[in-house]
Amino acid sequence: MIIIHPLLGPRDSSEFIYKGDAALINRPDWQASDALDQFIDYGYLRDNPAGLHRELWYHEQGDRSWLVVTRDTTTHEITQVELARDVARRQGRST
């Protein structure tokens, strides 16, 4: 599988690590009040659909970059990669 990496072009996917959905970029407000149920769904509960889902890729063997890669799990087409601080960013999140 290819991924075509926002700022190197195509790279190969064994040069990346997959570490899950992106909504991991979501972190819990900790100060929250429900913030111990709020963590206990963040770091246990996962979505597993067929077909477009927006997952993490860590560029390990590359520039160690955080991409946000939205691929069908059916088909392992991929629609679209972009750097996960941009996404974070747009969320009103901190890098």
Given for the second form:
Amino acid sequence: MIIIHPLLGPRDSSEFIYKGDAALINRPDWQASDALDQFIDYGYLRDNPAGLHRELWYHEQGDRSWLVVTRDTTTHEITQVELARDVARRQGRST
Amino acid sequence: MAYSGFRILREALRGHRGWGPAWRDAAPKDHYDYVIIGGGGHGLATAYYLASVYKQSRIAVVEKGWIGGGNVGRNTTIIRSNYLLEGNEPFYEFSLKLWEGLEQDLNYNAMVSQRGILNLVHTDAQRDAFIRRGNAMILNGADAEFMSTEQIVAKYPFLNVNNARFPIKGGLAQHRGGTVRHDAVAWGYARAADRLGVDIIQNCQVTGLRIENGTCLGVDTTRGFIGATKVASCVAGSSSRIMQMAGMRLPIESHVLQAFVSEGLKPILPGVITFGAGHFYCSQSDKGGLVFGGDIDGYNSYAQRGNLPVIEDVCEGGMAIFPNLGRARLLRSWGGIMDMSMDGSPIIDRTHIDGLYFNGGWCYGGFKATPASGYAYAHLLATDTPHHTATAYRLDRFRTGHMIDEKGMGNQPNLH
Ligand SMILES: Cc1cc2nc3c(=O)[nH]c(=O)nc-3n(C[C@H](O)[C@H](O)[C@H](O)COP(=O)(O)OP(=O)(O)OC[C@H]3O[C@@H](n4cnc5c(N)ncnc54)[C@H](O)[C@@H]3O)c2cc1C
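Form predicted together with the partner chain, following the form predicted alone:
Full complex below, order starting with the chain above.
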């Protein structure tokens, strides 16, 4: 698989470490009244869809940026690549 | 019709006209006591033990394609019981004992071959860890022997013991481990279950679970609604897709694992060797092909095919330890979808929905578990209590903190 890195252009996926579902950007609030439930969910349960999947890839053998890749798990086709930082900012998770 | 040597002779003299189909092509009925979703090894074994050991009836196995088309027909066929942890080892040893009697039990030649498995070690720390594992195996009634490099060379003279990065410093052997003909496991269980009245319904995909007031009433399929008192999901890599129909999210990611086979060769490799440090393991099939594999590709996938970097990695690992592999031609490679769980261990449990049960999370090691998984799942379905070897395989263990993490990797499925 080739991942079109937003800053570096086309890179082989083997340069990256795969983390998993991009929902992991949304770490729960540890002070919420149902924080335990939320963290069990966050730590252990996954949607695991057959089809489009937004997922985190870490460019370990490159510029060490985290990317959010949108990929079809039934074909491996990649349709969108964003910097995880931009995604997190849009969600108000980062400054 | 029972199979026997005598029967083969008789049929040979009569032009083989007397063999009937090994199982009926059943059409779905309106209602069953048990509907098992998934005609892989585990689903068929569950049906067989439900009927044979637990004396249940009105059982159906519904399979979206043909039985044996999933992982049971794609795996590298290794059986073993060399686990460390208490939640696992008694279960896998129970499975190995069932394999040992399987062919007589099923009246089917599954080609169970206890040719032995050897896990290579390369450092002092690894040797200590493997000896500890061997002791845990022996404490649970399994067999284990630590082999020295000299003993290994005597059995496998072609291994490269002096690899600069991973010199062979010994290995943990389980002589009762080995290989089994994978398709024959599916066919053998199917035939034996069918003979006990189980309906095996192929080309019948489950498209929905009918749940009312917290009770599962049956399954919607491409061949219509099938009612059931108990519905048992057993679909390996497709687990999340089925349980999603009940609104459940699972501690599972689906990943692709690849396998490879060389052209047929004369016998060279007497047992199974695993080179975990180099992501490579290999055995030789009875047809002569070297069957080998390595790590999962590592990203969520339902594609049943992998990518080239892993092929390169596996072949490099193979060349490092088993250099004559390079003289053989690679014949085929393929992939299967693994239900990788958050701690690398499986789940056999009830769900919060009455009448809905779950079996999954087998990762890349569920073939060896086939008999015990079927047995334990049948026990759970028939008695609503866990089988004594499978009490740890609970769905809520991630909430209660009772993970069974053999490798100590944490909640990262692609590292197990
Ligand atoms: C390349 C590879 C190598 C492996 N090597 C080993 C090994 O050496 N040793 C070992 O112990 N394990 C190994 N495994 C793992 C092992 O194969 C699996 O863990 C095990 O086979 C899973 O259980 P099963 O046989 O029931 O799965 P499957 O055979 O996959 O059965 C699941 C069935 O469910 C059906 N299904 C899915 N969705 C639906 C639906 N909606 N409706 C109806 N039916 C449905 C599928 O069609 C399939 O037939 C390997 C796996 C792979 C892919």
